[in-house]
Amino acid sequence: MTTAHAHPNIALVKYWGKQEKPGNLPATPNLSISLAGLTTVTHVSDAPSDTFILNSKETSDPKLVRWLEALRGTFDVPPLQIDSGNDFPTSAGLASSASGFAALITAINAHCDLGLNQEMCSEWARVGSASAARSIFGGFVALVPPQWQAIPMAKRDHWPLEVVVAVTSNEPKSVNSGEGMERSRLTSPYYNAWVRDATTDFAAASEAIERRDFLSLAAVAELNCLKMHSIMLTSQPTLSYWTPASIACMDRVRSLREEGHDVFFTVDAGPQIKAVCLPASADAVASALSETPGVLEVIRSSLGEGARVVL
């Protein structure tokens, strides 16, 4: 048996929409930070036939089946038992597919002696989930054209940001990200503008990270998040992943910033709020969000490392 760990990542400049070509390629450049406080643990072992266990429950996953078929088109991979678990809500807007596929290719690579380096593992992870390409690496990671490879931008100690996650629902989202992206691409009147402006947001965030300019990063990341959700809300039928507690948390983060704390929010396709802050503000942010009505749990996290084999 081989065991791998990986962490989910949250995008500070997001993608929402895929290219109309093979390879599971995002429509826009994007960049993220990994979360050490949330972990996927995946065990891979030989088996008579493929078996997939998620969070202690045997299940079927068409996306995983297709991914394994693609992998076996290139490598000799025997039937496997895949036992994966998350210590955070699954399919609920916390990038469990990113950490899941990153941990999976890392474990299979070691278990089956595929001989892949990190870059190759990242490309295979992307085939399963585009954001999984970023979880192969730790710290600050970009996923950019023309090859759409994940590129480490800075190590986690370059800028030791902290993230406070406010969990407002443990339920799986009703519309998965892949379906939602396609709906937005086809129906939102603002989708083309979103794609057009993405390069500008990416450049601004990259510069802010290089200079460790928190105010500049906060401005571009928060607005980029809201632009993405505007695309969702203007899709037909509309896509709304927020709960009332999500909105309350965003308002609370704005209030904390007005009070002098270094913090901004970002939200992926789900109801969970991620408050990114400087370490000096982390205690106040965690306390404020934990007291916000509707928040079920607060998870504090530093920046994480990349996917790795642990056993």
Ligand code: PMV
Given for the second form:
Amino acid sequence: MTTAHAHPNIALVKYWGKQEKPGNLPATPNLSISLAGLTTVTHVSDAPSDTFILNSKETSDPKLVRWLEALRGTFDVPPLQIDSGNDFPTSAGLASSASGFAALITAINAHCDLGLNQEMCSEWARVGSASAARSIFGGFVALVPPQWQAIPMAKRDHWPLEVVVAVTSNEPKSVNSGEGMERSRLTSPYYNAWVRDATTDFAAASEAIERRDFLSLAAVAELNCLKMHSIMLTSQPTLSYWTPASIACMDRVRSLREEGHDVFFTVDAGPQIKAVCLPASADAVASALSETPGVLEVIRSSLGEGARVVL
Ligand code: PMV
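Next up, the form predicted in complex with the named molecule. The previous block was the form predicted alone.
After this comes the whole thing, all chains and molecules, with the earlier chain placed first.
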């Protein structure tokens, strides 16, 4: 048996929309930070036939089946038992597919001696879920053209940001991200503007990270997130991922900022709010969000490492 760990990542410049060609390629450059406080643990072992256990329950997952088929088109991979568990809500906008595919390719690579380096693991993770390409690496990671491999931008100790995740629902999301982004590409009247702006947002966020300029990063990351949700909301049928508690948390983050705290929010395809802050503000942010009506749980995290094999 081989075991790998990986952390989910949250995008500060989002990926929402794919290119119209094979390979699961994003339409826009995107970048993320890795979350040490949330972990996927995946065990891989030989088995008479493929078996998939998610959070201790045997399940079937067509996306995983297709991914294994693609992998077996290139490598000799025997039937496997894959036993994967998350210490955080699954399929609820906390990037469990990112950490899931990153942990899985890392474990299979070691278990079956595929001989992949991190860049190649990142490409295979991307085939499963594009954001998973970023979870192969730790710290600050970009997913950019022309190769659309994830590229480590800065290590986590470059800028020890903290993240407070406010969980407002444990329900799996109603529309998965792959289906949602295709709907947005085909129906949102603002999709082209979203694609057009992405390169500028990516450049501004990269520069803010390089200079550790919190206010600039906060401005571009919050606006980029709200642009993505505008695309979601203007898709037909609409994609509405927020709960009233999500909106209350966003308002609370803005008021914390007015009180002088260094914090901004970002939200993915789900109702959870991720408040990114400087360490000096983390206690105040965690206590304010845990007291916000509708918040079920607050998870605190520093920045994490990349996916790795553990004994
Ligand atoms: O990689 P996927 O299919 O799980 O899509 C990720 C989409 C967002 O989380 C909303 C944005 C992102 O860049 O992670």
